[in-house]
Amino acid sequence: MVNSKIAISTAAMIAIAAAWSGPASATGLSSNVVAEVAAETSAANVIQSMADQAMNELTDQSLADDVRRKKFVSLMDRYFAMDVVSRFVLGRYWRSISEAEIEEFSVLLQNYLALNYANQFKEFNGEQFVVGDETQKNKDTFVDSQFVRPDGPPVNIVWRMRMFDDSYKIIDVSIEGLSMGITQRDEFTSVIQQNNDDVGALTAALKAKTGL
């Protein structure tokens, strides 16, 4: 069985992202072209873009389940390094496997976690998600942000970001000091060495619960 707690984080980390709409901060700089260039630079303003986009695409009532599964994807194509998070999910694995197999996965995996948690959106009922400072550390981008519930203690979250093409992409999340890739890689390290080191039979599960 194929228990992703990545997908849980994942939806988590979409659905508080939507949950946050406040306005980006000032940047202080007084040409308008250079805030801009800096707004559209600025990681932190990378989540509070998926937020919006999350939060203007995904809780329409009135959308279709499959609709809103194929608008969950997408989300994830624009926002996260997908090639890079299935590497790290699969392990050692990911060298065992050609390119073509590597992408197979991306999509499956993409497509489970949108089976799995898109229709969450639906349920949406108004928390708040802050965005928090950033912090540099060697080739990655770190941008703290709370997840604000009205019926308990704020989440905290640390959203791991990495720069590919002159644009921001989310390459791991860390819930309460949790890295949710490490805590995913084990369990398909696991699922993997279950079935004689076969990736396959990852992928062939992923395959069964998506359909595709």
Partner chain sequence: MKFRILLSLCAAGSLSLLTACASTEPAQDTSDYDPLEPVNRVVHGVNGAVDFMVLYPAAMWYRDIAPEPVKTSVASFVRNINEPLNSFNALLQGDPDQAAASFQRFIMNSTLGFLGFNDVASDFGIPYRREDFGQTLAHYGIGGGPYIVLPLLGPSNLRDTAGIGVDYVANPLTWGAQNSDTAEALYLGSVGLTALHYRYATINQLNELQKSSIDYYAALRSLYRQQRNQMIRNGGPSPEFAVEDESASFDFDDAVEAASQ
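Since the one above is the form predicted alone, can you give the form predicted in complex with its partner chain too?
The text that comes after this line covers the one chain and nothing more.
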């Protein structure tokens, strides 16, 4: 009993000491070191930190819907290679629009995805996100993960990542073997095709959906 009390107070002391020294040592790090750490981070670690950030920022139930969507968009900015994703979902049609139009499309796409997915985080209750192994296939690293629900079987999610300027960025997400990028590309190119190969029709539809 006495021993455990001592152990607890020692632990408390260490914790307090760590808390005090924490900010000091953090400021001691130069930005150089930070950059180096980022480069050495594995693809699986990137997914883990994104998941942590998403759980922290998006699951707060009191958050207004549009604030949650904004946070979702900035998460995508940080972790997704949006310039690649935007061109991928346009298929070969990316060539038929200007650089500025691609930029505009990219913003619309992010807001469209935020509209569809950000609210999923609102209903989080007891779910867990577990990051698994990563496998290398050709140029891409595939990170396995599982979304474990208290009711029902776990959902398998695979993140397709590629190295850009020494850091991993997400270029596709597969949920139970269904690729979001491919589904979106097939749908978007169909919309363009149905409108005489006019990308403007897709952009207009996205604007109507997102209200931008």
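Under this definition, the rigid core comprises the largest set of C-alpha atoms superposing within 1.5 Å between the forms. Positions refer to the first chain, counted from 1. Bear in mind that the values here come from a model prediction, so they are computed numbers and not experimental data.
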Point to revise | Rigid core fit then Ile171 CA moved by 2 Å or more between the two forms | key: no
Check your understanding: Can a Cα shift of no less than 2 Å be assigned to Leu63 between the two forms, given superposition on the rigid core?
Key -> yes
